[in-house]
Amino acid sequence: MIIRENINLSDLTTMRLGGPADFLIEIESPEECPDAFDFAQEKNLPIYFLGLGANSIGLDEGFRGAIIKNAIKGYNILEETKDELIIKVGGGEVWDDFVEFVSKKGFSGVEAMSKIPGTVAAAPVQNIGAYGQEVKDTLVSVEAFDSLLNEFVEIPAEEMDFSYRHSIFNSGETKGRYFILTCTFRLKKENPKPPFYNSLQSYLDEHKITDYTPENIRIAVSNIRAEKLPDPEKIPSAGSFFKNIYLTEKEVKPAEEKGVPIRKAEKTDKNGKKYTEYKVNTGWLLENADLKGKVFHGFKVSDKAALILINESATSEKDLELAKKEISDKVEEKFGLKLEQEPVFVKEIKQEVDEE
């Protein structure tokens, strides 16, 4: 366990904003968890969990508490057959390194999520996804430290209440409660099958790729993302800044009347009930509101992928709030739809024990 004091959040997060955090605690093994949380509790410090900082944004006032950073490494293959792989991964591993590792072994299920920045432990928190794949599709369980009850727990995927960018780890009374130590995945030894998303299929056609191995799909997705998305280690950003929008059935007609394209898909919920999902690509809204390439208070709406906000010159989270409001107002004025921010701010999460 490594403890450092007065570390700027701008050095820990990829948007490069935020004042100092009182303490940064790096955990390199699960056994260090109790000591880390005891340290924070003894000093009466609020806590915040951090991976690579790609989905967190620092506040100007910093964080008067302890940032607990996951640095737990390692791959543990629990079972490998000709049909599937069950693998336990340290939460501090880089997500894309894990995707590369299993894709090269020919196992499918995460290859379309290549180059998503962040750690393995961060992936279930917001149920990351891309090109039709989501973490919930392959995650078996996580080992975690329950920071409220001060005990180790194992949580199966079916208890994580997954939906779009949603889980028990980032919402409701359990938000910020569980520090994820390891993640266990089940992957299949098979090739991904079309139909693929349009941009991915276009790339495959253009490069005459017809052998849809996990590794080939990973390479294609990596190249697509490299062309459109800035590397957050080199260019300050926080990945997709706005979430895609999901409409109710009643909201579909007004949106269509304003010319908004809606992707409709038949889905089945966790209880087996079928429903229709109505999805709006927020990048399309931003582009068609004539925001692509525009700069607001030091933040540029990327001219390659409009969902990305690039920090060109801003030094304040207040600038980000102003930029976000102006951008959101323009989209709502034109299309009648409200945008929702995807990355979260580094701040205290209140927790209470449920006595029932």
Ligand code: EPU
The other form holds:
Amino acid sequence: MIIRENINLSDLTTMRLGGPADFLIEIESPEECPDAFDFAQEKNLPIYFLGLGANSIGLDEGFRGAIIKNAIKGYNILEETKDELIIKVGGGEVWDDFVEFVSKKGFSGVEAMSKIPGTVAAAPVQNIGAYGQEVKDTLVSVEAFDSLLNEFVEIPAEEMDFSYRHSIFNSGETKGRYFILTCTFRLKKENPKPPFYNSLQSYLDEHKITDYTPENIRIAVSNIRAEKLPDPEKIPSAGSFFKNIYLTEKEVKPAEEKGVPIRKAEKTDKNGKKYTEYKVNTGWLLENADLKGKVFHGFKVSDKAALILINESATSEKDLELAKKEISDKVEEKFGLKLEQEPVFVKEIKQEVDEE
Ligand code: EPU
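Let's see the other form, the form predicted together with this ligand, since the form predicted alone is already up.
Every chain and every other molecule in the complex is listed next, the one we just looked at coming first.
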């Protein structure tokens, strides 16, 4: 366990904003958890979990607490047959290294999520997804440290209440409670099947790729992303800054009247009930509110992928607030829809926990 003091959040997060955090505790093995959490509890420090900082934004005042950073490494193949791979991965592994490892072995299920920045442990927190795949589809379970009861637990994926960018780890009374140590995935030895997500299919057609191996899909997705999305290691950003929007049935008509394209899909919820999903691409809203390429208080709405906000010159999170407000107001004025931020702020996580 490595404990450091007074570490700038701007050095720990890819948006490159934020003042100092009082403590940074790096955890390299699950056994270090009890000591790390004792340390924070004795000092009465709020805690914040961090991976590679690709979806977290530091505040100017920093963080009067302890950042617990996941540095747990390792791949543990639990079962490998000709059809299937069950693999347990250390939460501190880089997500894309894991995707590369299994795709190269010919196992499918995560290849469309190539090049998503961040750690393996962060993946289930917001149920990361891209090009038609989501973590929820292949995750079996996680091992975690329960910071409320100070004990190790194993949580099956069925209990994670997954939906779009949502899980028990980032919402409700369990928000911020579990520090994810390892993630176990079940992947299939098969080629992913078309039809693929539009932009992926266009790329495959254009490049005459018809051999849909996980590795070829991984290469295609990597190339698409490299063209459109800035590498957060080089250009400060936090991936998609705005979420896509899911409308309720009664919100559909007013949006359509304003010319917003809505993608309708028939879905089944976790209780087996059918419902219609109404999705609005926020990228379309930003583009059609003429915001692409525009700069607000040092933040640029990417001209390649409008959901990405690039930190060109800002050093204060206050400027991000101003930029966010101006951008959101423009979209709301034109289309009557409110934008929601995707990355989270580094601050005390408030849980609403029932007494046991
Ligand atoms: N669009 C535009 N203009 C834009 C961007 C998008 O009109 O500038 C419209 C287009 O109609 C396009 C559609 O939006 O067909 C979807 O765009 P795209 O495939 O680029 O994906 P996205 O909705 O902008 C989401 C995720 C990304 C993920 C991609 C690919 C969110 C918030 N973002 O973006 O995830 O890589 O799909 O599947 O759900 C992230 O979460 O950080 C992230 C990068």
